[in-house]
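Consider the single chain below, provided in structure tokens and representing the form predicted on its own.
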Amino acid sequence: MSRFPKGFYWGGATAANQCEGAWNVDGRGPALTDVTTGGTVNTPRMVTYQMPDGSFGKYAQWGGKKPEGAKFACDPNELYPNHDGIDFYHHYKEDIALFAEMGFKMYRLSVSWSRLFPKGIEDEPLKEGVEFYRNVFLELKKYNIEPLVTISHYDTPLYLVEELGDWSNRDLIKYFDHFTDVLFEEYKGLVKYWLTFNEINCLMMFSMFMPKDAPGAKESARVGLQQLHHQFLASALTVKKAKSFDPNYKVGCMLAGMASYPLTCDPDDVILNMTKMQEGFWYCGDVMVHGEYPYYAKRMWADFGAEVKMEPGDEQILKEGKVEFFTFSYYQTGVTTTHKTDEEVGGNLSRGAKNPYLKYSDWGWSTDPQGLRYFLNEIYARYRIPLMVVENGLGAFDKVEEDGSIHDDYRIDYLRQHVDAMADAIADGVDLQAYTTWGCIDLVSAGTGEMRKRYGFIYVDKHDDGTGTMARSRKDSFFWYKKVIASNGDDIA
């Protein structure tokens, strides 16, 4: 018997803002990523703005904010990697053909909200945007590749962020509701699986990576918790109405897999890790799967001095909009401790103690395939609904040889270990239905804005200085993954 069930969805994942490019083509409006520069593992990405006097300024993507009176704007002296991405907008047929050559059963992609509604508030969508995604879905259907569509993947129209206060404003729920109405109506028969918000728990990153007594930590928490409440409602309303558009629609959630261990067996470390996992992961999962705030929510709100404002009927909306399946990203695990440590690491916007039992990448990310098996078991034990691993991969430097070949054995080794871990979890009894590796084709890194941090099976000739031909080529991992899919996960040598 195969280690993976018949009909298992093998594939890959991307996000519109990181790969589409064409940022101002055919009427598309800007998103925050379009005013965000590139960075590195040691230097943050910067968000740029313009002052009333015409001068430009910038602030760090995480933790900064623009001065009063400033407006988000592109500085002509800065480089914005998301503007071009890898130009999937004009290369989607070529890219999907390459996915099909590998044997993809599923392709996870996102829809750019501002490609359909430039400001997010319009009554009617742009026809060009609607038709672009229709053509993408038709191209996938031609190859029998199932789309898994993320509705909101760090791509809120800039107008909603700047003029309406982002998700702190409850009005965004109605605009999101209209957006999803259009998606559900336009793409009946082309899309079956939908995800509402990408890594929704990232609004809780402050609780995972900032001490509660750090400057601004509690204020960030209060803002994030209110924004989350509005996104929970928007997600629940989306789930609730989906089958009225198409009985075949299935709507799931998507969380960042912030798995962590206590560094020591000191009970204080165990309790600290428990609360970190509650705040950073389980809180969002519990609301979206169980349809109500968890038992520890009030304690958690009190810890941050937060008061989540709700309106009559909100609790009923959450109950009626429980997701049907659970998806998450998984790259690494972290550790938590109450003790001082000599070694710290940083990766994926986080810093923390180093796990002495794991190896780390050039970007400070640990490799922990056993952690994936553990995490799959923990999630399934808690929720008992179908699971999908929708992001997993290794960002690394790739060298193009003189003959054009790319030997990425390190990537194959990383993925091989995680395929084994998933097989073990399935043998444990976990209902795992899909695996879509992150950045199946090279794209712009969300955290650092780099191209040189490559994840793909497909190399894209695009570089951090903006140069490149956009030509696609196959890495060694392309042929390895093709073999994995053809054998339904049995041949991973």
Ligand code: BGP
The other form holds:
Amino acid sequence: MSRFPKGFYWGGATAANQCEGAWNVDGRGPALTDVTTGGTVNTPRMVTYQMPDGSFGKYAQWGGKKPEGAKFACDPNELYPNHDGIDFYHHYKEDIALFAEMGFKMYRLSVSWSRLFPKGIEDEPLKEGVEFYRNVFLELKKYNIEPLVTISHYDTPLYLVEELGDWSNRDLIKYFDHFTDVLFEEYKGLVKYWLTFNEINCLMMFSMFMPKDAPGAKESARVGLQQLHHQFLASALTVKKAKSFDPNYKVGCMLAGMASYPLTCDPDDVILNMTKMQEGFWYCGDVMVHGEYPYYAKRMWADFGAEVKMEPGDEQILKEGKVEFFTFSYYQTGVTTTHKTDEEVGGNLSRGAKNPYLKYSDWGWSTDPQGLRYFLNEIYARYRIPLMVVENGLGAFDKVEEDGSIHDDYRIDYLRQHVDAMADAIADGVDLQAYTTWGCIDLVSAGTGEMRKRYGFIYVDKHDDGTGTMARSRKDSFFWYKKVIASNGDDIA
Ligand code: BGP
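Form predicted on its own already given; the form predicted together with ligand BGP follows:
Okay, now the whole complex, with that chain kicking things off.
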């Protein structure tokens, strides 16, 4: 008896803005990622702008803001890693052939909104954009690889962000609705699985990392909660209409799987951890799966001093747009405490206390495979709909040997433990249907903008200084994953 069900979707995942490149090709409009520089584990990515007098300035990606009168712009003296990505736009055939060689059953990718609608507000989509994704889907079909399409993955058209106020503006629902109409119409029969927003709970992520009394924390929560309300509506409307386009369409949600543990058994730690998990994770899942705001929402809003503006009919939309399956990313777990600790985790996207039982990566992310089994159980107990792990992996430095080989046993080791954890969760009774590892081909890191933080089975010769031939090559993990897939998860040696 295999540990994984027949038809389990093994595969990999990427996002348009991190791999496509071709940022201004064929009419594509910019996204915020196109005015964001590279960073490192200790130095933030910077967002650049131009002042009316022509001078350039920049602010840190998280927490910063551009000055009055400034416009987002590319500074000729800066490097923008997302501009070229790994040029998937021109390499997709080669890349998909490599995915097929590994035996992928599923490939999670995102569509770039501004490749279809450069500003996000146009009536008609760009033909080139529509055709590009059609060709990608056709290529996948050729190899029997099921696409899992993220509709919005961190790349709202810059125009919507800068001129219309981003998701704080309720009008974005209307533009998103039009965008998804076009997707649903164009890709009938080519796509079955859709996800509305990548890591939608990231809008509440600060609350996982920041104490409520940190400067700006409550204000950022208030903005995030309102933006979330608009995204929940946009997502629910997408779910609601999907089957009228194609009865085979299934729409799911996607959350950042930031599970956290209380550091001690002090009840204060346990309660703090409970509220953090509600604010940072369950809140979004509860709305999208149950179709209504959870029982603790009012307390949460009051804690942040937030007033979420709603219109008559909104509750009904949420009710009618419950997702059919639940997906999440899983890299690590965090730790919460009310006590002073000496050991803090410093890495990007992983602040908080250190877990003494876990090892940490070069980017400060913990490795916690058992946490995945635990979390899969927690999520399934709450929602009882099919689950997919749609991001997981180890961002690490890779060394290319003289003969071109790459011995990434650390990556194999990380993934192997997580495959085991999923098998255990399935044995527990969890309905898990897919596993798409993150960055199955090396790509630009979302958090740091680095290339050297690599996740792939496929190495891409592209470097942080912008150099590289973009040549693709197979790492040891490539052959390992191929074996895992061929044996449906039984042979992980
Ligand atoms: C998730 C994002 C991805 C991805 C991944 C790894 O949060 O959905 O876009 O990049 O994290 O993070 P990073 O690239 O910062 O290593």
